[in-house]
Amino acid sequence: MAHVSIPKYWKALPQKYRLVAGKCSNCGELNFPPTTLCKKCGQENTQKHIELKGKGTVYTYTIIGRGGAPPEFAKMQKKCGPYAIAIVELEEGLKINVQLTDCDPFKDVNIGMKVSAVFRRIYEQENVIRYGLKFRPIIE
């Protein structure tokens, strides 16, 4: 199993729950999650933290099936099936790995889709319910 300590968990949680970027005042870079180096300029510690819209469309995508979860999502694929994984290109230019829901993934994921952040119950470890953000469509 994947494990993810609390502290390493909780040290997390503005990105988890709030989309917190480091925004590089040298150079401009949208670093996510916020680093100590600027990833395009190198620079040390000139990140202004930001938080994004959580708005963004699909730029790819996959259907993790039946055994093909990580071990900490075992227990939630039993229980809701197979699950979209994607990759959402986010208004602010930054595309990061995300998990969809309130969607059938067969038949209602498609390249392109525009999506937006909700607050979700992630998985369970060491008895702590471990919560952060899913995409959903955006209904038009």
Given for the second form:
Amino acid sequence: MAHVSIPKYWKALPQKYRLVAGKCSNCGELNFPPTTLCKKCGQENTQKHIELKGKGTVYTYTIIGRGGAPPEFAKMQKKCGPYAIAIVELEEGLKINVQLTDCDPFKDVNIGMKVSAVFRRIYEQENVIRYGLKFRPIIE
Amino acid sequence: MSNNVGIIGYGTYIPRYRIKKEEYIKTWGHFSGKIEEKSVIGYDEDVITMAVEAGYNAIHNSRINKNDLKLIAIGSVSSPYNVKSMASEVAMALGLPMDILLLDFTESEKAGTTALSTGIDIIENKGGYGLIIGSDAPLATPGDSLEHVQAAAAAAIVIGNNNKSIAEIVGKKTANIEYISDRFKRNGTKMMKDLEIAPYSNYAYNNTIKKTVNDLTDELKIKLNEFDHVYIQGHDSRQPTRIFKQLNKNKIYLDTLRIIGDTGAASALLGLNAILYYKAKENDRILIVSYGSGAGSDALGIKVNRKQDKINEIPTIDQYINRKEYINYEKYLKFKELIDLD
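So the form predicted on its own is up there; where is the form predicted in complex with the partner chain?
Let us now look at the entire complex, which starts with that chain.
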């Protein structure tokens, strides 16, 4: 199983739990995750932490079937069947790589579909539940 | 009670999956509950993830600044951890302030109203807002009558000073009478047990609930029938309808029990959310009664000021109820991790 240590996972909790990004007060660029130097203007310590809204659209996606899942997701794949991985373009303009949930990957998912972030169990490691965000079709 | 605390807003979460009673009949030959279908927790969900979504919805519906929250109190009998706070994880996921008071209640299936009742007392003294969440997915051994009705949902309420409230909490009472348990879960075991001694269980249920409701109606100087809407927590719709013979049956709200099932420590708050959403008009009086085996019961009297405004991006309880995907019994066993792969 791909090992992500607890301290490393913990350090990224604000990003994993609620999409905390760094908005540069010099040039306005959004840095996700926040960085010391702004990736656009290179200024140091200019980023104000903001929470992204967690709304966006599916930019592209693929479906992970039997045997294709990384070890930490193999059990979920066996129990729930194939699942979709997507690049989601957020309202704020950033693109992030996410897992989709609460949908049939073959019937429900399409490019341009509106999705929103939901807090879910991602996997377990060292007997600790690793929570984080997945995306699902918006509820209408 | 000085009537200082009221409900600022509420929010719900119900998982997407449902199973119909016919699926049970196919597998077990019968279905022992008076409900039609029930919600089923998804594989990547637990009471913490459900609490996060209900809490998020309640905070946004309340239009408060989350930094003004002074406490978060969660009631559940299905925490994935024995040692480790549910509220702590939920507070992190919602980005709540670090000086917030974290309270977990797990004593019985009335833990949701224990959280509410305790939260009211604290906010009354401390000021600010409190986030109260009932989130549950109780589980007994498949095949036990108890398990047939067990479902999953979360319901959250933001409480705070009455001058901004959509509903006032006009009174609350509790009754705790020890009935050596008819329902329990021993340490280190996964399944809740019910000894299924029906006369004893019914006696405990009726006696405890009648005590707390009588105490509340006495204090408020109101007759039971003067409440416009009543929600009584129960395993299915039979228990709440049997208990108060003098109560006009049309006032007993049963929809969330019939179509969602027994949601444990979320039950009473989910019933309250549904009444506030579907039924309540200005000046209506609501009675909410919880019950937890062991046995305890809380009764809360609530007076409605106004409906909650709809926020476009926040799903309503009606949207969650109507969003559903039916699954068969085999998939149900997989989702509930009743078939082990390792």
